[in-house]
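This document starts with one chain, in the form predicted alone, laid out as structure tokens.
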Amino acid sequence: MAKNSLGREIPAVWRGRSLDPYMDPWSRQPEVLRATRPLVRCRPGDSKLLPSLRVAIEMCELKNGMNISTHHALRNGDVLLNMLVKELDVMGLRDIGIASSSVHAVNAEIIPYIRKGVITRIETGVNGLIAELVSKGELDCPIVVRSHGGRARSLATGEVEVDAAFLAAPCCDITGNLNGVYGPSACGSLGYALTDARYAKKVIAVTDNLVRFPAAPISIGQSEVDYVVQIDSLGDPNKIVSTTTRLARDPAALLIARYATEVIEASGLLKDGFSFQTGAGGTSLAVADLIHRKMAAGKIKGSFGCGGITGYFVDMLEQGYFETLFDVQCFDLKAVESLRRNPGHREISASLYANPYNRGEVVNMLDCVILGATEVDVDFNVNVNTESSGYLLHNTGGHCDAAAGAKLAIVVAPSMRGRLPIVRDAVTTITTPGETVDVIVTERGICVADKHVDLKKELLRRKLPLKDIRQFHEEITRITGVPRAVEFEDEVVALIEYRDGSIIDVVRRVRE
């Protein structure tokens, strides 16, 4: 075991992989030039259209031990990954790795196939029951949690090899031109699939809406696609929206949103050219709503909004408060419709959005980002992966990516949840290092990193409840008491990769 720079113990080797401990957000450099995919030749008259997923699997020559991927733009409405894993089982394939852009709660259907050995590892963030069972030691399936930018990096460098990418294509023609803005399963941006299409060894477009050539607009072109399969349905786009993508209404959340908005205004960043990203949580969306009003009152014209796009950002674009939306994933159907018709609403890949190993990711141009947390600590480290139970229940998303890139990274969270303090002496799991976090906002106070001396002075001048984070921690624990520490076994069940591929933390099996 070795300790990384944040004091977390990291195994030197995990399941045959040598690990690099996290050192800082910037110093690790790529060791390879780039991943490539095999070249093929397509002759006139060749058909890419295949009759079934099974035939596509056969044509890709998938074998035991290989990796597959899908994208998660349909979120909890997706059926493709579940359908694919069932087919792998019927065909007798085993020891397959899932390297999708995310695994959601709907994918709990694959648990029996993990138990059977069809799936033996997951190279992506996982939400819900699968991750919980792995944390309990009830499911043997090692997980490597990556941010959106980190996953794009791992594919671009070849650290993760995808042998076959099965891309849900809401609108597709027989040559493989596809988009996500038309069809019964329209999900909007295919930002995650764009990276798979570039680097996977084989790419299969799976569609429930086969249209006459050429499908337009083209998000992923025919030159990137090996095969096309038509199925009855890709899923339910209405389930793109979840309870985490609705505006908060409770008074505490709205107070947090008001304080966060005041912090942005006090920073001096809210002016013409302002660039902004919010998370998908209700409090973050309430901040977006208040920023919209501030921009309207001040006649401020921003430059861009980015990340996962919601209807709140669409309204700001259409009313002229942003010039452009950079969209890696649509979070509601209003965003899907906007991407279809508005030229200022631009689909971008996860790599362009946040891959730290390229010549300039969009997150580096952000003025401000609003992020959530399950826990924060007195060193401003943030946890979004594990709950107070110690169970791994959430993926990283773009959390650490946007925090690293933005001029002002604000974390919004209630001061306590169910009598558990949100501010801890040390978080259970580090997702985002404190050195990339600037402000923590709760309904009981605002904590600002020491490097922002001028911002602290301005918040005091405005008579906002500025608090030292260590004193705030003591204040909250006087109310809640000090929580009983979760006990863990030595066994590491998941790695938390920082965006550059170093290991910022691990998740150990919870002692029951």
Given for the second form:
Protein chains: 2
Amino acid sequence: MAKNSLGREIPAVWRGRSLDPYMDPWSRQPEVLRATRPLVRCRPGDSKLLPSLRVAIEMCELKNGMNISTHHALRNGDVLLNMLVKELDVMGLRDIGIASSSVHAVNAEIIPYIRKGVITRIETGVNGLIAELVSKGELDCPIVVRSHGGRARSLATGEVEVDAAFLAAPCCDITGNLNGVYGPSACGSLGYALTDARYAKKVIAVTDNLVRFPAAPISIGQSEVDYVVQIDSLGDPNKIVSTTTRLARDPAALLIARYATEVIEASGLLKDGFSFQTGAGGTSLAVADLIHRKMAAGKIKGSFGCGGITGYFVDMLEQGYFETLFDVQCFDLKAVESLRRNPGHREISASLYANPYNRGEVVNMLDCVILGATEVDVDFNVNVNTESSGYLLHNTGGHCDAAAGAKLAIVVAPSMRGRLPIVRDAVTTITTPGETVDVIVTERGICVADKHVDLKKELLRRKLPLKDIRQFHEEITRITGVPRAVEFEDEVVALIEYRDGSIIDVVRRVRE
Amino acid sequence: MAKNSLGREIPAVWRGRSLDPYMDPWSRQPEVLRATRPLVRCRPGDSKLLPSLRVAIEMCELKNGMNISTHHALRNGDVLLNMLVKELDVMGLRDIGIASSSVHAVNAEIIPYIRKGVITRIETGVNGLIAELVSKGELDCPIVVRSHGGRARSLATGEVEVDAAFLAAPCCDITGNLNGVYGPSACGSLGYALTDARYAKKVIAVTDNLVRFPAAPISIGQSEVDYVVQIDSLGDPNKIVSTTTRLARDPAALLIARYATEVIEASGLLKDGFSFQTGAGGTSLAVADLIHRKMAAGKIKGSFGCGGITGYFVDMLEQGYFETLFDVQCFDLKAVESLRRNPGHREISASLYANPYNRGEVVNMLDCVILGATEVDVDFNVNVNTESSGYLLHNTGGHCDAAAGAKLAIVVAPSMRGRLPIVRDAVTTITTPGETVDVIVTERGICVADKHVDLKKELLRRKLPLKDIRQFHEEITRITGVPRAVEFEDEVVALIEYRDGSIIDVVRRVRE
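Output the form predicted together with another copy of the chain next; the form predicted alone has already been displayed.
Time for the whole complex; same chain goes first.
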């Protein structure tokens, strides 16, 4: 057991893996060669089409102890991972790891198969019940939470070996050329799957929409795909992407959005060439909306928007406020339609988006990102993984990636949730290190990292409620009271891996 | 020394390399893992921009004995390879291998540097004087001739290690995102460079058109590029692509084109879903033109055209006779413009196009390809590398790749050139094995491989001049006389590598 540079206790070894404690966001360097895989050969006339998932699992020679992956671009509409796990069980396979790009609430269906030993570990962030049960010690299934960039890194370095990647393919031909923009299960960008297609030992395209060769556009090409399986349905279209994403309406959120917009303006970054990322949360979208208006008023021509893409960013592209959208995942239908239609709307891989171990990721070119938080602390560390209950409930997503890359990483959050203060003395779990977070914006005050002296002056000049974070912490805590500390057992049930593979925090079992 | 399956004498070892004699087009299998390279890391604010090629060579830590590469999409307008070789000399580097995708006539400028020992080997096909001098024994520079697919394979397997790839980038930003469709040196598809970007140990984008981030479209992304160098000019735009490619006008060539078109029609392949490749030679283009008319007359909707793309194929795309063009290289300006504009016109890598060691190359889906020849023989073997003089003068290009992939590989050639018969008892050099060649079309007769019984019947029914190839050989030789056999020394100056890496033939020094 050793403390990492943020003071978190990290075991030397966990479940057989030696852990490197987190040091800082920048200095860890790749020391390995890029992961490889066997080369294979296809001849003219060879068929890749297999009759069922079962046969595909057999053809991949999947064995006990191996890892499978899926991508999560179908979100809560996805049924593929559940189908696969049931099939693994029927086939008698055990001790399989899930190395998908994310596990969503819809995948709670696999809980019985975790109990049964079919699935024994999850090499990715988990949203929802599975993670909660693991936190409570009710489910024995170690979880390694990785960011989008960190997951791409783990595949590129070979730290995580995906033995078979089952890629939901909304539009696919018999050779495995595929895309996500057409078909009943259209999800838009296949940014996460692109990384699996490049590194997985075997790649199986699973489609409910087998089209005439060549499927077009080609997001993943036939030269990366081993087999093609046709199934009735990849999932529920209504849950795959939102019909629309909506901006916040409550006054507190709108005030936060207004403050955040003023911070961006005060930073001097909002000028020609501006680049921007927001998530799909209501407050983030409200910031996007206000920035859009500011750009229109100031005739500012931005450069790019990136990350998960919403209709708000599509409007900004189509009206000329962005030249390019770098899209790793579509958040709503308007984004899917735009990816079909707009040449400036570009699908990119999770690796090009955010993998720290390549020759330059897109997030490094970001001016500003708007991020969420379940908690922040007086050192600007941010938690998005656990709730104040101590339960692991959320994936990291691109949080720590975009924070590290952007010139200005702004966290927007209400100053309190229920009776709990957003600012803590120390966050329950560190997702993103304070060193990469620049500003925290709440409806009651704005806290700016010490290094931004000019920004602080400008906010004061603009008469915005700039507050010292420690004083702000006291101010909020006076209202909410000091929250009861969550008590934990010693047992570590999950790792929070920083994007570079070091361990920034662990999640311990909650004492009930 | 052992004979390969086509009877060619192949040394067991050549210049330190153990050679595998060619067996057949299909059975050789990859036995290695995909080539890898070190992972690196870039931080926000890191600059990739270097002031000169010299500094780039230094940053790559290029040493004596290493390999460099360029791509040949700038064809005879390219000046980058010449500039690089001169710089290597000034820096005192020696024993460097050229592993470019092709070496063109314009590169004859490097001959003094071969004599000087700066360049000691060429790991690719060579068009022109360098190859001729090597054939004559006047230049000591072993050459390994590889097809486009074979070269991609050799990089993917690691048989050829590119230590530094210098990629001419007609449109590039400071992070290394780049494309070939904009700028004064626009060449269109960067299909060959895509493979280098994936496998070279270091990747340097060299541009005469540094644009604002992000360069768009992104053919090669920043995550693959180590450094960016800006130079005044990548070359002569007038020689980079032809203004237009033109179809043949002489009656013999037009007759050949008409016969070839009738063969395609007779084969039954010319129906909805038809896929097609031709080169940019006048006869090939005349076939494309006739096929276009047939498709229009028959309201036939084809699937795709592939290979090097010309304006003739662009017309067919735009008029709906192809759904897709798979473009590994643009042959004329109209193709470059189309690649900018038409979503159905898709840039693909040499690996996706033709590498036999991946999960399925595009050529495997070809119905028909039209190929050229300097000689064919009574076993349908084809030579495009050497002339009847015995000199090595031409690269293989995609010849053997497309022949292996297509259902119907048609060679078009005049029955004699000057006083030399096109059909030989045995070709001087085997580029493409007869097993993968289906039909040879000349203005005096059409020869069809024995296995195509139905096609022969149909050609007879159509009263086309079907001839047995041995009888046709005699017929032509009666006119031309038996050509004087070229005499060779024992010394092997070049290998003709089949697409799978086995040695299908060697080129020996011509006895002067």
